[in-house]
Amino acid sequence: MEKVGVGIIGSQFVSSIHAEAFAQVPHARLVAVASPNEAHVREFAGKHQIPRWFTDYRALLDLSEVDLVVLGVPNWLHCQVTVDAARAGKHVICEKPLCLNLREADTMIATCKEQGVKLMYAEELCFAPKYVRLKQLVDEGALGKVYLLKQAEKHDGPHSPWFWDVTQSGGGVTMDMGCHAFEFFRWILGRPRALDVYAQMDTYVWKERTRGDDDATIIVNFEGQATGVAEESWAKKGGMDDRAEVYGSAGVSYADLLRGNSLHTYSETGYGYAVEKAGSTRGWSFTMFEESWNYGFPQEMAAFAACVLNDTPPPVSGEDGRAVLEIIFAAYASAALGKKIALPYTPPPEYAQRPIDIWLASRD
């Protein structure tokens, strides 16, 4: 295999990022895309110069030239599409969060192992250049013993309508973006065991649009006396904030993923898309460039394609995605019950289908 043949399943926002990222990976080639809307998937294929397109992803899975598929579909579809891809002999990159529940996570992991394919968990923060440098500082001891980490991701809401429907997404902002922080903490610390979770969340701004939480603060304690504090919001105006702080016995480091890599712009008229999730670009704004690279998407896809090409373990795996999902379940349970939740955590059977279910029940 000289190049890894890639199939994209999905054709909306994140799939555009996947296509743009793989276009920068010399050891991969885009073979096909599948999405149910014929007009949209045809346009998507033409825009990204993808030779073949389908409205049924199973037809894409039949292509022998596809070695690897990347999933950009709603959360509730992750498990079934992964299982179908694995049984077709395709390696899988699954966008975050891994799936809706722990039973699905176990099914995905087991099926990929049985079929001898790799299940890779797409957490781009583990590849974002600033955060990679931050981890290097931690690993070389520049900050001493790390005792506190913070990660914040805030904007004014998701791109697609299905995110707002908790039956499809499995939760609100904690599910959508808390997953970033939890894997970030695990990765920076060398993936120690999480000990317990305490969370506060509510729906402050989007009550008419969703039953899910739109702002959350979650505290995760890890082995080795390190604490992670996640701040997540769908309620924050003015575009995306994505920041991290790491405190150690010998130093501290702050990383602003976007603002240090942007133009500080004033415009009376406003301008086209250049500030992710900003409601308006009139007045002062932070104009991004090379946003995908700053987030680490090309680096992420290059690393995963190399795993397939060289038959090496993925740097972020399905098991990592499951560990994150368990923390998400514990966070919703903590917010519902008003207390710290110890890990490992198994949700009660009546609340095991989606992380948010126990929190919603506490509010009814």
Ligand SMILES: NC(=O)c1ccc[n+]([C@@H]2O[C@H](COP(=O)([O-])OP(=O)(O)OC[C@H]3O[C@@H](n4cnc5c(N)ncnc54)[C@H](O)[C@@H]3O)[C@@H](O)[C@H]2O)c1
Given for the second form:
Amino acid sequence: MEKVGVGIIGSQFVSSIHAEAFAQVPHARLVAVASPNEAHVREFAGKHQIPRWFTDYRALLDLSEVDLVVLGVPNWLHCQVTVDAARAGKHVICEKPLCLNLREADTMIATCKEQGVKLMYAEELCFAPKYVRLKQLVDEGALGKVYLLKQAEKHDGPHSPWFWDVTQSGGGVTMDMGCHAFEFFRWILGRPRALDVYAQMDTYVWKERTRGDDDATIIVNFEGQATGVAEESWAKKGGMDDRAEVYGSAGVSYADLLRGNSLHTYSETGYGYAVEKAGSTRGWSFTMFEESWNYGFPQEMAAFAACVLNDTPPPVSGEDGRAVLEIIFAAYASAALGKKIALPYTPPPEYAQRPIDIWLASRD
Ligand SMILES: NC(=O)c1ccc[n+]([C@@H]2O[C@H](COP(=O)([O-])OP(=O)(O)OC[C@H]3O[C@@H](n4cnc5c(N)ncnc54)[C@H](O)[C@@H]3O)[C@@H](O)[C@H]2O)c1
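Please show me the structure of the same protein in the form predicted together with the named molecule, now that we have looked at it in the form predicted on its own.
First the chain shown before, then all remaining chains and molecules of the complex.
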């Protein structure tokens, strides 16, 4: 295999990012895309110069030229599509969050293992150049012993209706974006065991639109005396924010992933350049450039394709996605019960289907 043959499943928001990212990976080639809406998937294939398109992802899985699939489908489909892909002998990159529940996570991990394919968990923050530099500082001891990390991702809400329907998404902003922070903490700290989780969340702004939480603060304590504080919001106006702070016994480092890498622009007319969750571009705004690269998407896809090519373990795996999902379950349980939840955490059977279920029950 000289180049890894890639199949994209999904054809909207994150799949466009996947296609653009893989186009920059010299050791990969886009072979096919699958998504149920024919007009959309045909246009997507044309736009990204992908030779084959299908409305049923199972037809894509039949292609022998596809070595690896990347999933950009709603959360509730992650498990089924991963299992089907693995049984067809394809390596899998699964977008965050890994899936809806721990039983699904175990099925995905076990099936990929049985079939001898890799399950790679797409957490792009582990590849974002600014955060990679931050981790280098931590690893070489420049900040001393890290005792506190903060990570925040905030915007004014997702673009597709399924995110707002907690039966399809599994939860609100803690599910959708808390997953970024939890893997960020684990990765920066060298993946120690999470000990306990405490969370405050509510639906502050979007009560008409969702039963999900739209703003959350989650505190995770890790083995080795380090604490992660995640701040997540679907309620914040003024465009997307992604920031981190790492505090150690010998130093501190602040990273503003987006605004710290932007032009500070004033425009009376506004401008058309689409930035993720930009809000208005009239008046003062933050104009991003190389947004996908700053987030680490091409680097992430290059790393995963290299794992397939060289048969090496993925830098972020299905097991990491499961560990993150367990923290998400514990966060909803903490907010529901008003107390710290110790890990490992197994949700009660009646609340094991989706992370948010226990929290919804506490509000009924
Ligand atoms: N890493 C990130 O920063 C990031 C950003 C956005 C989304 N995501 C994740 O990516 C996933 C997709 O999110 P999105 O924003 O692209 O959603 P989206 O609503 O924009 O797109 C979903 C796509 O899935 C397709 N789809 C639905 N059912 C399908 C099926 N049975 N077979 C094949 N395709 C099907 C839809 O047609 C659509 O193309 C989610 O899990 C989300 O959490 C990650």
